[in-house]
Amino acid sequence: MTMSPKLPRRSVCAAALALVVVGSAWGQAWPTRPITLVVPFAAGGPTDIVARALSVPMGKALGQTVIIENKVGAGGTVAATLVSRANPDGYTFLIHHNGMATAPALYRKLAYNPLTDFEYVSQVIDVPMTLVARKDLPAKTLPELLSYLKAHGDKVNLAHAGLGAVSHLCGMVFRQAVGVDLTTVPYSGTGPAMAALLGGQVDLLCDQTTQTVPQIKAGAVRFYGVTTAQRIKALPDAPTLAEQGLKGFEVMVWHGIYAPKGTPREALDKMNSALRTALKDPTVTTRMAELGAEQVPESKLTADGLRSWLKQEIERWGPVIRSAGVYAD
């Protein structure tokens, strides 16, 4: 019978020590260096605003800096692809909005599967949307806007943050609701889109309250209403689009945090805990309230909550997008 050679005592001790070190690295020491949170859209845009507001208190809770890295392109799919292929070592995460659920229907060739190629941390926060226009657009109210679009629709353009961005989806729902085929103008994010609107280069934009509330309160844009079913705390006197006649018009932005498939559970759990801590930080709660963002239920602040919601949203938006015939290669 062939006997396996005995390892020298020194080798056995070294191997045992290595196992202890690896175990303690994930059980105690993680994180030992800065963590990157990838944002799929331009700096200054709504998702970027949420990410940066959370990054500081999350970093404090983790004992390491959370670095925001903007990876712009293709409605968020560039960033999602990058994170899906990143080293699953617990140092790369993705914060993304509804675009994570709409990409499967929008893109014929998607480099990742949102339901199988990621680990889930948690849903983050919900953000209502608003319909705004350049300040000097003649129509001052929603009824006036609808009449204006009927008469000048072929000359009116609608900005958005790229194919699959929520601003694009909201605009698509608006076009279907009013029955006017407006010209759409894509940008690399709603930050640049808002800049174009303020500069009078585009006419309309459907964007998140995290970016529009300050402009609305400053009187820098025309404001026609919010896209939620109910009025919002940040703009309590503002009517919804639905109550002004666009029945059933409801678009809410939601955000989630993801990690590459295979990221250790310890890292995911600690990120979830840090997120929960950040969402209770007075600076964050005050800032999000000012911008109209709303806390999500406790049931959604889990990996399973995000996974379940993502699946529901994929099933919701798929038929809408396919019926509109909107695709990207």
Given for the second form:
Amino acid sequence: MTMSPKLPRRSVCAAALALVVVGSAWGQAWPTRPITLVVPFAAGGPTDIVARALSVPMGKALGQTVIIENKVGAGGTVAATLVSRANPDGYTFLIHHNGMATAPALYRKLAYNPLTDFEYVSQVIDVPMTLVARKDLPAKTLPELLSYLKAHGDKVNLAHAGLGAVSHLCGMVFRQAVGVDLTTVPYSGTGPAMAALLGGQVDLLCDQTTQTVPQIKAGAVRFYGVTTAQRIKALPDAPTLAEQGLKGFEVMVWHGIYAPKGTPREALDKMNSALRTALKDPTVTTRMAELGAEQVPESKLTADGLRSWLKQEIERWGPVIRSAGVYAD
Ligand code: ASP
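Based on the form predicted alone presented above, generate the structure block for the form predicted in complex with aspartic acid.
Let us now look at the entire complex, which starts with that chain.
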């Protein structure tokens, strides 16, 4: 018969009590107060639209409000830096897109390592992009736009959401595909960039369908095509840019939810399960389908699915960006 070491009765009780307290703080009680989901771009833009659509059903599933906080700047790296340094208490999360993978090659002095300074909750949803222009730009079709750019390229400008934003990445790929050096104009998100396009202050914008579909349907912008390999259900008659001859022009926006390194597993797992519930909520499925977003397979809705995808994307974009020589100090 094995004997446990003899502890005074009082310490055994204290140890048991401590276990119960820890257990209830993380096993059952989390979350006991609102949770912050940081969005790295301006309110009203595509990342914000996805985050806000999910925050309500996620909050319902968690029994606490999910508060959206927009922390803008430097193509999303300001927000990622803040979250990497936040208290890992289970109350701060970050939603970010491809920018999480492109920043290490774009920023020489990045204050965080996307693969070691975070915990991973899940991938979220995929969103195609579209190339649009101000309504009064003379070019009505892609061939007309290409001729227009050949003639006036140095005077045409392209809005984007900062170095590391997908609108910037898409713009870079477009500039490379057409061989014209456009002037770029940064905004704190493509919400304000779209406002500038609608106001005629900028000429071109490459942006997610979650923001552009309503503007395209209303005829408020010129529209040249989608950036995906296949046509999309939300804009069935719209050609892809690739089928119109812009070979290799395929960009899809993916999203992930992250937390500061050290965030307790219970919080990560419960966020994951709340996200899965939210992604099945009819308000989310209907709205996201109308806006061209695509659900991702179950295998991507895991912490490992996000981390391994992020690693692949860092390896994919690093050499492309480095060979293009685009970077920020
Ligand atoms: N669409 C933006 C981007 O270019 C971000 C945003 O405003 O949501 O990355």
